[in-house]
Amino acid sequence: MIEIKNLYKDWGAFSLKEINLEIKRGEYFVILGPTGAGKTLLLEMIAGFHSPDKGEIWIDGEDMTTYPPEERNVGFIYQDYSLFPHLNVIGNIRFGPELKGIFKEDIERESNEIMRLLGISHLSHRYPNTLSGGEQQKVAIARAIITRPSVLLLDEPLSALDRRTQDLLREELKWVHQIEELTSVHVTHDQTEAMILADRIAVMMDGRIVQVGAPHDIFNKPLNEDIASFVGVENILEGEIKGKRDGIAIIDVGDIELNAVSDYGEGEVKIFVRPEDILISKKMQESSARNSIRGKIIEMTNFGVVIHLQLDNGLIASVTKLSAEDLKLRIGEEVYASFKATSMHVVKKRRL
């Protein structure tokens, strides 16, 4: 549906360099990056705003590159809403069909069903400063679909939103896609919204793209340490593996060893665990974890349900508060970090 090649723009202090995608019909698709990893850029070059200074935009098996913004058949939806202050609810909806000529009685029926489908009819005759923000984005995404468009672009649609508005936007928008049955390219830096919202996630770099994948290979199996960080892989280990036994990866990371599911045999490398796929309990445990490593709590940091374990091993574990009261947690107190082979992912350590 939508191919970038060897996409490459210089604005001089920054670049978007070699991107490379190919993002299927139908499909919802997240770029995830931290602040100025140039997503915004990349999601303004599809939509036509900029131009390439080399590289090819294909949409629907069209050739796009050199086409201007409204002869691309997008949709764009910003962050700040960009609605027009002077016109009304139902002005705002229907100036994109309108301006295209389309018949009054088509646009009438669309703008009429759009906003239905939206939760947005009461507000028909209500103009942009009399809205929330969450009313307000609503009318945005009703203005961005009526028009039909072959892609939705939506750049950071929820972050000034929230978390209440976000968590209830974000299911509409799933919703919206599915029953419209658009092609969506939706940039964020939020974590838990490109995971609820995605089929696949670009992760994005300095301008570059550095992973593709399914929200669970994006989150569980990061290529580098970097990524690892950025998407919340808080335990970071180096070692060494020393060889296999039944298929697992006996690694030596100093003053332990540790067992991990790792097609290497041989070789330093990076190993990276979640802090929520740690099992924190008070004795060694004998189950199906195979990796047990003594250590003691010197940080608690309440997250509201959620409780993060700093241990003066260097690992950080991720509990729950009730779980944290039923084992009677406190600074100062030694306990088992446990996990199993399977959690851990395992890369080479590059050489710098």
The other form holds:
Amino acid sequence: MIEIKNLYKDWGAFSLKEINLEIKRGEYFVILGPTGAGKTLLLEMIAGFHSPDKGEIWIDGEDMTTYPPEERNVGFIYQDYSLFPHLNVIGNIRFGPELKGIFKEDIERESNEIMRLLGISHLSHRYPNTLSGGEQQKVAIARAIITRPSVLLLDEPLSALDRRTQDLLREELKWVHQIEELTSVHVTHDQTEAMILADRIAVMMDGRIVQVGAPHDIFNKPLNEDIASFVGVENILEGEIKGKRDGIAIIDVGDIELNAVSDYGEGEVKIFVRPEDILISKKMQESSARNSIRGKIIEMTNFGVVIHLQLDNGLIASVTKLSAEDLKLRIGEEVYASFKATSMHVVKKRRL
Amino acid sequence: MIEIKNLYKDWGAFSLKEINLEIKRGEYFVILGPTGAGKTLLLEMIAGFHSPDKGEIWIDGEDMTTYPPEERNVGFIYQDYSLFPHLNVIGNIRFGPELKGIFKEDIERESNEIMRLLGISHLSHRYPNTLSGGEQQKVAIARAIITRPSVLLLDEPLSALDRRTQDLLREELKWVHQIEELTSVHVTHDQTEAMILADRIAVMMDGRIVQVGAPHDIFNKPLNEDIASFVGVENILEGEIKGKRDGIAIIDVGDIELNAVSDYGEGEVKIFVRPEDILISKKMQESSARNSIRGKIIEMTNFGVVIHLQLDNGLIASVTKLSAEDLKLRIGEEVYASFKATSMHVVKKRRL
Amino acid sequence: MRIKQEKMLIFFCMLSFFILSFIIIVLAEPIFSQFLFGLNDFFSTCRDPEVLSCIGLTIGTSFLATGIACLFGIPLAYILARKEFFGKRMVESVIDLPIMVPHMVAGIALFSVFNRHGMIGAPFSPIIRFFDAIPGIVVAMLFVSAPFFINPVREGFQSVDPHLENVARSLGASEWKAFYKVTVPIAYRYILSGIGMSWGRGISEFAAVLLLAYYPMVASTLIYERFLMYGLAGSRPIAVLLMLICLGIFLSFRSVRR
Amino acid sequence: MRIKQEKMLIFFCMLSFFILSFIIIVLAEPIFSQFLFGLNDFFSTCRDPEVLSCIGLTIGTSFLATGIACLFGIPLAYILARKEFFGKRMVESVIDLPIMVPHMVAGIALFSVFNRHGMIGAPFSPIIRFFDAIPGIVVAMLFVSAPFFINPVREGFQSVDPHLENVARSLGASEWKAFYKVTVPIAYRYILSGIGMSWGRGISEFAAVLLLAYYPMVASTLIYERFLMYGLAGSRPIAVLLMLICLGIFLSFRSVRR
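Alright, leaving the form predicted alone aside, put up the form predicted in complex with a further copy of the same chain.
All chains and molecules follow, beginning with the one already shown.
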């Protein structure tokens, strides 16, 4: 368990402001944010590589704020693998246990066990510069978990790998996390990675934690427009709540009325809708639980698996190639974009 | 127009073997291949930065094989922008025309025109190190096209940019290509980029051109398994053609029979199906033009817009979040994976 | 709220302090002693025409040697920065040799080659005299200072991305124009730094000049002669003056370097 | 099927050839002349006990100076490689000063500080004598060779990614252990290179040793004395012998460097 209390750090280009986080034991916790948000700095401060200006870091119920890294019992995995180039794979993996003066036989048994587990036994005598990126990352994982850390910290562990290896190693990470019952803190700027791996996500921007929650909440209910556009909500509508009917808010957006689930009373709001939550059809599909807006397709961009449609009413929808073919969608065609009241997320408009 | 005839080059780790290409005037031609395939080397040889060991390079009907780069009239855009750091934006853009001894007034008019066109007029007195990646790339484009090259060569021009800027600049590239009526050769390892931009694509692997064709053909009808797996065809089935019925081949795959369009007679074949061409349903959807295979979902990976389903029969399908919700797909559920006879691509199995 | 234990760094700082103090004391002590106890000697030295002409000769000959190093060294530095060829490592070693060969040995070698009966001195004797003449000083300085010019310039050329030259070529520049309109302006800080290093090293040289061209006297030889004749009191003012000049050159060239 | 026009490179090669030949001729001529026309002199020199003891003293004192440079220079190099602090650029300049200060000036400065009445020489005179003694030689060598050790070692430490030290710490290593089990082994080529450079520079020094410690004679001083007494014929054999030893050291240390 990690508790971060009111942490501040000014570090040249980066700075952390008022960080408060509680990460539960055994949780896979992802810190998601754009480059330069200070994610790595936060992770390095949990590991003890930098001192905070203010605030406290507790690990497993102990205040570790002033402890040096070697007494914190954390594992750290960098994006660049950071294997010791002068040691072979076994040497890298045994580095930690050998420092702790564990019996030679125990070290040997454990390191063999871990290499077997990660499928890198055949690499044991190779040197890091002869390994592929994915192999290096596996060795880095083995080296970190053999010391049985109470927390595993991962700094963008997948971003230097190609897509195929990313997919494989993502699975590996999830699996190691589960069988070793680790508390993991994973830092990334990749939304997909966060969505797939995380038990909970903290969104970090400009040195602050701006939202914490389950993946589904982060991606479907962002707290503000910045978070929304960062997590890929491409449709941001402005409107005004006119009233409620059966618990469903009636929102006036330009000339049309939309039905949405909202806790707010009347007032100006922003509405977030993800492009993949929009269903494109040729016929109107109106109901109290579903909104339908007419629009003309003005642009179609083929991304392979999905096609992005830009409508003249400003909405962006993504449809599969198959449904685009079935519906015979063409540029200039009139279609209906419909989305459920529950897939709209309504937030109060901030006054500037 | 570019003609490359029987080009060979041995260059240490890279080598080009028997390259033959014909790129038409005004075409947007993409060379797609994995890292290390020799794509950049080929592009640099078209520009004249390296001499071929064998072969010829013709540009606009002239044999330019032995011409130095300054006499070839090609524009070159590198991934790293390669702006001259000691010159400001105007200085960079005017570098080419000034060398050619064009009248000062003409240079001024043209460079202002091009900066306006690309929306970088406000940057004219800034130095490259103060510009963002996207801005730098725009300046590089302006610098290259102001000399009115007969060919524009682009070496992974988008891969150092973030996704949002990639989207914007991809549009910009396509647009500049059209209004300037340029012949463009664009090298990339990104399939989406290739699919969106290309009039035609050449797939390059291990120093050879392995397939040339329209984007649709490359992505749906790869010539062999290597190309198939590189362009994201995740379903590769092995089977045997048993006979034909109404021009549709009957292929025996394990215990089931599939219908496919194929020119081959009987024999062992491989069948490629893209995951996005597979429709998942709860009911069987059999017809002569459609195959349907039963399977149990053993894994669901959420990629945000799409969800990847791994079935126990080995097939991988991608479905949208919406249809996954509508069908209430869960791990362990039995579903039907169906795909059209026309979306299967059948190739002869190579004997090893 | 510091993390505990930074003992190693504190210990390292202490050790570092010793060697830094050593260098600073050795260089500062003569200046302070001179200014405190011999300011008049120092000012009269600054007006001594023999001293001034020797220092002028030193600065001038070293500058000439640096000019020659530029002319021949820039091309060599460029080739080493851009091309791979068989024997490249050997060429690099050859360039570094003048740094590693003891100064006195270099002096003997230069004397052996450039004296009136030497391999180069003899055939050139009707046209140019090296021994005990300005050309001898220049040759001695060139030999010892060449690597100090070539190495930074080469590093400078390496720092210029070849892509920039390629782009310049594709925009219509010949190889010459790409070189002097792109490569040289981008690497100019390194070239200036090389000029400073090489100039300083030329002024610095004593042993080789002592053997090959004792006359006309350069600053180092003059200091040595005054030291032998009048001891520390007679030589230190010139040494301090020369040190201040070198510090000036060093710091002004250093300030342009990144 | 070469692309036309590579005139610039050909011209550059020609210019490069001149300066390379110059260096090679100056260094090779004495060796060849000696071997062709004075092989007996050379062999008798190799057996001359005075010559051998001088060379031995030179190598030994220089090695001692390098040892001291290691002890104090490794911490300094590490701090410069890892930490940012106010005045860092000034510290860097101080380290480079001994390279830029003229050798004779360094000699005067060292003499001024370490002679019997000097700032350091006087208080230490009851315990240790620097003037005309081995400690004087070591101090002179240390002064001129320290930057040649510190600079490559610093570059070496910079080449070690701090992430590696961080990972070592998180695996349970104290800062000491992270330093000697990770940083030093990875940077060892640079450290060896620094030892070689510093050792060579110490052997090389003449001017400072000449002033501070003419006796006991090191190789350079001996060559100079023989040159004054017997001319080229008497001094060249020792110079050639010393050059070969230095080349040996230089090449063997160079071969370990990347």
